[in-house]
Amino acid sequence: MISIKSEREIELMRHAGHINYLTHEEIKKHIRVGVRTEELDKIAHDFIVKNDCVPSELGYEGYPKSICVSINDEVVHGIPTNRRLKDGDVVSIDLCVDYKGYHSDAARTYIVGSVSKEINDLVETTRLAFYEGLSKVRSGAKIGDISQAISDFAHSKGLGVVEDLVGHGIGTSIHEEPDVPNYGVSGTGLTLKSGMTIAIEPMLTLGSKNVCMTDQDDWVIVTEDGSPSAHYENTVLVTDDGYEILTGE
């Protein structure tokens, strides 16, 4: 069922989104060579709780931590451990914040130390792909408008577009209808309406679009060919004439 949010619900989601944005800003200060990913998890957890919110991911379908930290070929759902970041790593941080039962979802990809131009371009193109999709958001537009804008831009830069993972609606649950794929055909799919809240999240790779689950657990999804990936996501409110980003920029 597609949920149209009331003004009260939107205000709650704005607050959840603002704390999500501030949490990412706090984490960003600590992205460096040698930091353990579980330290980043604790920093995020403590910051969210200090701001009278709840880390939505903790315990979600059994997930054991408060954020996801995915490194290099890990596309999503990397579990924080005692693993240390090293020079040249590409690190995606995905986190959700719950404020009074309403959620926000945002992801950012960071570079640790020095990397090649190819890796820098991957991270920047993934961010820009989000904005290509965002530019299509308004009441009356189709989901496919967002999807094709993202995939056309990514493919024009020679990048793979992960198809097995998609954006989604969000509100009283982290994942609601509708799906928001990063590939598709303009003019097709669900019609957007003012008051809908969706998470748009390009996930791009330097190689194949294909992904698979790791053997170690039932969470971490990696690129099948081992190529690096990047992830950029915001929670977005659909308005009559456009959009509002609820999780900062």
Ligand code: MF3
Given for the second form:
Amino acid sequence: MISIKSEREIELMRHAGHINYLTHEEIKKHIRVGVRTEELDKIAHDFIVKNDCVPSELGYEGYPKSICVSINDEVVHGIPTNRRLKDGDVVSIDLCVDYKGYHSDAARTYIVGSVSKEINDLVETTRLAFYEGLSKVRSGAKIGDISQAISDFAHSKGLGVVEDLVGHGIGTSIHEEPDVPNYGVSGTGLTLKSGMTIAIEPMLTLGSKNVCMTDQDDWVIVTEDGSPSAHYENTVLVTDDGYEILTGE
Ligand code: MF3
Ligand code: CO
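Let's see the other form, the form predicted in complex with this ligand, since the form predicted alone is already up.
Then the entire complex follows, led off by the chain already shown.
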């Protein structure tokens, strides 16, 4: 079932979204060569808790940390460890915040030190792909409108679009119906309605769209061909005439 949030629920999600945004701003200050990914996890955890919220990835289906930190060929669900960021890394931070039982979900990708123009473009195109998808959101639009806008844009820049991982509804749990894929056909799929809350999250690669698990742990998902990837995500409220980004400024 797809839930339509009440004004009270939207207010709680706005707050969860705002703390999510502020947590990303806090982490961003510490992204530099030499920082350990578990240090970023601790900064996020402490900031979220200090703001009377709960880091909702911690313990989610057994996930052991408060944020996901995915580096280079890691697309999503990288577990923070004592690994240090190094010059040339592309690192995505994905985190969820729970305020009084309502969740927000957002991801950002950063460049560490200096990288090639190709990788710069990958990161910027992934961010812009989110906005391409977002521009389709309004009551009455179809999920496929978002999906096609994202994949058309990514393909026009020669990038791979990960299909095995998708955006999703969000509310009283991190993952709700409906799926919000980053590929599809406009005019098809579920009709969006005012009061739905969805996470739109393009995951793009410099190579193949194919991803797989490693034997490193049961979480991290990497590109099959080892190519770098980027991820950008916000939690979005559908409104009569468009949208509101709940995890933005
Ligand atoms: N934030 C992720 C998403 O975008 C969810 C991660 S679940 C975790 O859907 F357990 F891996 F943290
Ligand atoms: Co998500």
